[in-house]
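Here you get one chain, nothing else, as structure tokens; it is the form predicted alone.
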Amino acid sequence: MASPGPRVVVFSTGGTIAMGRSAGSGGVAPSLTGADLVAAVPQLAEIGVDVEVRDFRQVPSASLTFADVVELAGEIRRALDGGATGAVVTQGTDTIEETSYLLDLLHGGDEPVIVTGAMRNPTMAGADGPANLLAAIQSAASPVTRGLGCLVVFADELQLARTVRKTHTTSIAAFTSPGSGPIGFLREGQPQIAAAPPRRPALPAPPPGKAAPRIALHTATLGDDPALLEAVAGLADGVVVAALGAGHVSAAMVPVLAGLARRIPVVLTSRTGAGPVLSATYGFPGSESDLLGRRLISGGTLHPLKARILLQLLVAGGAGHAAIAEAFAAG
């Protein structure tokens, strides 16, 4: 008796693949559900993967929530205990190089998570809805992308979620890993691997009903204000600095950014969106030696909005500075 096929849950939560003419507005809306997301890819019925489809959410990325995501989590991790092969999720994108980061830093196990979505809604001629969850399906079913954590899957190429961007507005390109580029490609329907980095190990999900800490970004730039960030960083749990260059801001911040360093975590990471944050190559009030030597801790090559997550994750769990150090420096 031959071994049954490879198992692929999707969860849909809308976005710009799930969208639909509305009515009211005369733009498009959320309105397709998973089954019809799939239903719009014949092929599926060639490649020999069981898919099932759960409707988790129907909303833009943009209201996807902290929380959602970690309920998310929990639910793509119970699908695969109950033996599913991988996961696809479907959502705007908006947000993914957020989402997938988080899934990613939640999902301890060897089996495939692919996000992927549509940068044309199906309205448009040449949506890419179709082709990219054809990709993603083929991705989380085959036995080479086990172990890789999270993936994004766009235009047949497969990124970390710790490295993606949304670096277009419109682009069917628009997801890349300034700095590193992607892991891997989809040769005739099936991923190949260029290069697979260690995966850090998972953190533990918030516990359920608490609420998500506040974490602030503040991205510097000319002429920067010390009194907005004051303002907006008293009513936060943690502080993420999108600094200029490799880790700087004025010398007029500084009092405020190390009085917060005192109370709370802050997080220096740079605004430019590629490279790391320096530590020992420049001496001047508000550089990064500055800085860190101020209780600021480095986010390394991380993004802002990569830091943001895993600063809100972490704070959530109760970490405190030595521990967020440290997870930061594993990278």
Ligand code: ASP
Given for the second form:
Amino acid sequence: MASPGPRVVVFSTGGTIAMGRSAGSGGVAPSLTGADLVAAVPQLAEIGVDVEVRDFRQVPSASLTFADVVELAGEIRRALDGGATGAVVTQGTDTIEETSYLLDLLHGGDEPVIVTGAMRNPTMAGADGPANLLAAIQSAASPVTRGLGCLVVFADELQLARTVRKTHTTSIAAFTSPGSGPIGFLREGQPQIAAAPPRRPALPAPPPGKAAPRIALHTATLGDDPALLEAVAGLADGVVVAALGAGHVSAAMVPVLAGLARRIPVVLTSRTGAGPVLSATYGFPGSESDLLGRRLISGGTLHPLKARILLQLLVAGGAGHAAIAEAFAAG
Ligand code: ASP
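Right, the form predicted alone is done; let's see the coordinates for the form predicted together with the ligand.
First the chain shown before, then all remaining chains and molecules of the complex.
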């Protein structure tokens, strides 16, 4: 008997790719099911992939939560354990850079998990949802994406969840990996991978029912006000600082950050969006070496939004300062 072809499970969660004209608001809102999305791609009948659809949510991606993504990761695991070759998640583009990274951190297997969506909704000329969904399914069905964790596929480019950013509000080429670029492309419907970086081991999912830890994200700015950070951080279980340049804040911010770092994990990242936080170049008050010497943890090359997700998952799992520092050092 011939061995069955690849089987891909598509989890639909809403977003622009699944939006239609809404009578009430006059704008578009999530209304399409996963079956509707698949039906809009007739080419799927020709590629020899068995496609199964699960409607997970039908929301704009701003309304997805940490708990939703943890639950989705569990459903993906069950589908893969049930024999699926790979999984595709369709969702709103606004939070893909965070959800895909959380899925990546939680995904321990070699099976591909591919996230996609659309920048142009289905009522627009040249809507990109069908092409992106086709490319995502082709990627999830392919052996060449195995072992790469969670990837984001838009405009025929494959980006690592760890690096991908939404870098434009409307362009169909909005998804980029600043500083590193895509890890591959689709050529005539087949993904091609240029170079596969090593993967970190998966992290455990937080215990079900536990509230997500509160992780504040503070962006350092010209004339930053320490009182504002102090007010917010009073509620926080951890803080990510999107610092200036290579990891700098004003001298005025140092006492509050040093005080916080004695109490809760504080991770130092850069608001520039590419390149590493340095460790030993600058020596002024508020410099990277000053802050790292005061128990702040280096976020390395992680973007502040990704660092916030990693810290949230680590704190949810009960990790202490040393384990958090080790996890960030592992990249
Ligand atoms: N503009 C968004 C999108 O591209 C809306 C959302 O994230 O749900 O899907």
